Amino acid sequence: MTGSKGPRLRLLGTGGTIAGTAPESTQLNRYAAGVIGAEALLTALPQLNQIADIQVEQIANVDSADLGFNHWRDLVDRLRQILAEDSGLAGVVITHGTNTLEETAWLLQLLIDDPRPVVLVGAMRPASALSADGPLNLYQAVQVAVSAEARGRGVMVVMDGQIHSARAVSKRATQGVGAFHSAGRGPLGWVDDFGVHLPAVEQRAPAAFAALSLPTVWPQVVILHGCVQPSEALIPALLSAGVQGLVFTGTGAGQLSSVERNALAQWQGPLPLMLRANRCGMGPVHRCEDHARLGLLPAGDLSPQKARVLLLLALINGDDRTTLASRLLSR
């Protein structure tokens, strides 16, 4: 985008229900994600000229379902290198899908040190519906990322016009627009048409992997779903398979069942590197005697998802189990 004088920001596109389309402007369920390109979305929003000088670039146009280790690796490597050389840049605005939105955003918290803003924004409705909500939350998106009350907040979701941190937020409905929130935190703060609203900043911690290179192969970590009577051949098989890194999906606050337990108890070989989650939705998961003799870790408030995120990158970096309980406990 070019013409305006104002900060200067760059806008990065992955795709997602923000850049779908549909045969008719009613369809909100049957649509193909990842059609237009982020140019094409700046073009139908020219408002954005009166707030920012927007520079495009496409990483990727996909449905964040069929989002991939490699489109994260293309990811972080551009915004390490677009942060790296240009230290007049405002922020950077990612427009990403929905489905997974959470995980990209926390991925980025924990290897992306860098004060300026980085903002992950999607839709709930395809740019082609009747009343799409990607225009505004595209453009609340950039308000957000060329503020001065965003630095030092590390990586942000803006949706809805709540601005929502990397580690709490999470998408918690199918469909409607106010499908995202932070559980037992609320948003940091919200933007409007009188700007972005945003309570005194605290002091970030630095980004735990910020000289982590990532790989082409990644570790495989895999997440397990708790529920009456589970399976009994799952961990064994999971095992065997030589998985190096299970995430549970604990009944209450991240209780494992007497077979899953057991599974892991009569295992001969080495065990990976395991977390405790819960599939509750809100609340932590704290410490537990029996769980930590068969050497799982509480995820504390992660969601499986964010917990298995920071255990990819645990293993990326070759950390143990008493290094990844150090990271747990210092979060």
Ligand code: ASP
The other form holds:
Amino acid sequence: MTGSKGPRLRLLGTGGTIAGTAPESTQLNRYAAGVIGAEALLTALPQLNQIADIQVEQIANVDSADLGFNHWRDLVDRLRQILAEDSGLAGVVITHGTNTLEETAWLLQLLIDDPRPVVLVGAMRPASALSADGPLNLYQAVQVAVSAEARGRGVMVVMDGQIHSARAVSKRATQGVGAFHSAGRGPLGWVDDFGVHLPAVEQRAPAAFAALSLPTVWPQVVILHGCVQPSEALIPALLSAGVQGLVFTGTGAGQLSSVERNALAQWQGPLPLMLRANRCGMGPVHRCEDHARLGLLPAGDLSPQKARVLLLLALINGDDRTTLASRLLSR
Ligand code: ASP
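Given the form predicted alone above, produce the structure of the same protein in the form predicted in complex with the ligand.
Below, the chain from earlier opens the complete complex, with every other chain and molecule after it.
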């Protein structure tokens, strides 16, 4: 789209439903994700010519359930390179599957230190669907990414006219265009044909791992979901297998059952880094002595999957428990 009007922007495609197709326009659930290239998404949206001069790159074209650490590394490396090399670039938009979009957004928030907007966008309906939401979502993501209002806000997600922060956003419904929300605090702002509406309050903290290089082999961090009478065998099995990190999706405010706590207490070897998140989906997890004695740190208001992303990066960085605890406090 070079030669178009407006600020220069980079579009990085990774796949997802926004790039998905089905044989029939009435098929909303039975489709293949990650089929159409990002260039074709752009060609189908000539309205973008009016607001930005966009250069496209395809990083991957997959269902986001199939994203792996290598995709993450490729995306982070390329994004850092683009931002470092092109000082005249206004911002970056990343098309992404919705299923794990919040994890990639949070990963980038922890790794990318740049005032220019990085906006992730997806769609709940495939590109071939009646009333596909991808084109408008993409248009609005570009609106946000080139706006002055979005500078300094870090990594954002634009879906259904709402602008969410990478930290708060999560997918909360399996279907419907309004599937994304920011628990407790609501979206950062809105985007519509009057422009980008972001109250001038949130100031971004520096990215925690801005200098971290991502490895080819990542640590093993497992999420365990709390429930009535959890398995007694799982924790010893994971510890014997040498996992380097555990995230507990505890009940209530991040509570582990006595079965789980006993399994940790009885383990003879060193315990991995461990975080307590919660399965309620809203509200904080605070420090608790019974759990702290076992080395479990509270994940605050991070979802289990975002706590895992933080733990992965902390392990890659070589953090010990004290350093990880200070990161949780300072966020
Ligand atoms: N399975 C799709 C994905 O995450 C779902 C979507 O994009 O909405 O890639």
